[in-house]
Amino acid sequence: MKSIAKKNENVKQNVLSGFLTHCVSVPMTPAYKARKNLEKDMRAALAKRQGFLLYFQPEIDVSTMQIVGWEALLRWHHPEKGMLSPDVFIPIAEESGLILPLGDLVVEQALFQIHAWMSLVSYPMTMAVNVSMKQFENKSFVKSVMKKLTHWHVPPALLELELTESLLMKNPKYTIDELQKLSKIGVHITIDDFGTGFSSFGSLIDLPIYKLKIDRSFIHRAPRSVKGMKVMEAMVKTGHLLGMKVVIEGAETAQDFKVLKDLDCDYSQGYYTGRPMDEATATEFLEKNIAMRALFFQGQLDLPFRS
């Protein structure tokens, strides 16, 4: 019986040994090294907090054309290989659990920004940030939030937490405790790029849900598309039924832009109404918005606001 197991044991042992050296041996893809290197580089990089850097895209009222807020979106500044957009790096980072102190970034200088911008406006105007799955699921990112809001003395209400309809639906029972929190303490919460997840308007009743984006795909769609209009109709109609306000994502066009008014919808956030923009080229869109509104009301400008 011992010299069985003894013999078992080595042939474990031997396969163990052949993986192991199976493992070393095969080289890694450059795709696979380059992925690694980027992750190496983005630790760097958050360990100093550079290269890191927020643009931002208007969030426009349909029927008066001001500015009601803004989408804070991460780009980052590569030494070497210049602007990333998140397509590039935050697959890298949710896998890596860099997401964590990558959105903890994002929403300092989020709050650090709708700070600076708060003096320069005399209305409520929000800033939203998108929240991974990872982020929601941390248990101490409620809280953090909280302290940040408290930092920056930004009025809750000015921040926005876009999520998407599979994170929602995830985890649904965890998800209604968090958001009621955030809700409580009087945080907005977006539901991004509606239309395209698995959720229906009836699992958005138990949720303090304030406002729906819906998804770009929509308006692309719908001129081509008598369907497609009723949908986005329906979405529209149900969604201020639940009370919420409605974004449609996407319009690009002076006719995208009259679909909207057609559907009666709220906001706008797309490039016909304004790009993705840095700090600086923002912050004078927004001083242009503000100085130009009393004249688009006398009826001397047609759409004076766009990029």
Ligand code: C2E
Second form
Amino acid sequence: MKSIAKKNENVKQNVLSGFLTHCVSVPMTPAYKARKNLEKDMRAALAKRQGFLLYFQPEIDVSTMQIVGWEALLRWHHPEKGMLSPDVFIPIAEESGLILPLGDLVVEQALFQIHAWMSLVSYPMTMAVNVSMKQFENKSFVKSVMKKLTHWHVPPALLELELTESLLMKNPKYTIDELQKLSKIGVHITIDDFGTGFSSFGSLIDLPIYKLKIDRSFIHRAPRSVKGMKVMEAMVKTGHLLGMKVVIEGAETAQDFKVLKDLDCDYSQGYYTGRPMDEATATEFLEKNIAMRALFFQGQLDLPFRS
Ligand code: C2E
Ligand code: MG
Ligand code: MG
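Since we've got the form predicted alone here, give me the form predicted together with the ligand too.
Once more the chain from above appears, this time first in line as the rest of the complex follows.
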């Protein structure tokens, strides 16, 4: 018996060392190396809290042209590579776990900004933050959001958390519980890039969703596709029937914007109504929007973007 056990142990050792040798000898591809370097740089930048900044894109009420909110979009000003888009570094941050401190930084900066803008507007203007799966799965996420809201004296209803359909479908029981906690204190939950994931209509019933953001791929094919238009119309109607607000992302032209109007969509977030901007430009944009609406109410101005 003893000798069989010993033999098995030897086999195990051999397999393990063979596997490890294989792993060690796998050549590092240039892409893998570049990823690892970026991860190292990200770790260093985060330790110094340097290089990460938020851009803000306005969300505009389609019928009044008022800025109803903003989406905080992360950028990384890399010391050598210049400004990097989130599509480049968010996947690395997610894979390495750095998304947790990075996500924390985003919530912090976004709340700081909306706190600063609160004095400029006399209506509830929201700030949306993208949340990745790893952040949401972190057990202390909800508590940490609540703590930051209190710290910055921001009413919870001014914060929107954007989650994707795939995240909402993962671990539904946990997701529902956590979302309920956030929703109960007034934080708004948005489904981002709606229509591109694998959510079922069931999730729209079970989850406390406040807003649907229809992915920009739909508006981009809309003018050429009758079916595309019908699907978009159905999504807007579904959202409204369920008492949700609906945004169509990605309107870039007057023609796109007219589609949003025709479909009775609530809000636009696209290049036509405002690109993502740095903080100073966004503040200026907000001040101009307030001034424009004041003139409109005095009857001195027609609303722009009217078709
Ligand atoms: P998203 O959340 O769907 O954000 C909207 C993206 O669409 C932004 O890209 C925005 O610049 C772009 N966009 C808006 N209007 C138009 C338009 O009219 N035409 C076109 N072609 N694009 C438009 P961005 O800033 O590059 O962000 C890409 C994605 O990166 C975001 O998509 C979001 O998923 C992710 N992301 C950004 N910031 C964060 C963050 O702080 N945390 C996490 N986890 N993800 C983030
Ligand atoms: Mg988003
Ligand atoms: Mg989106």
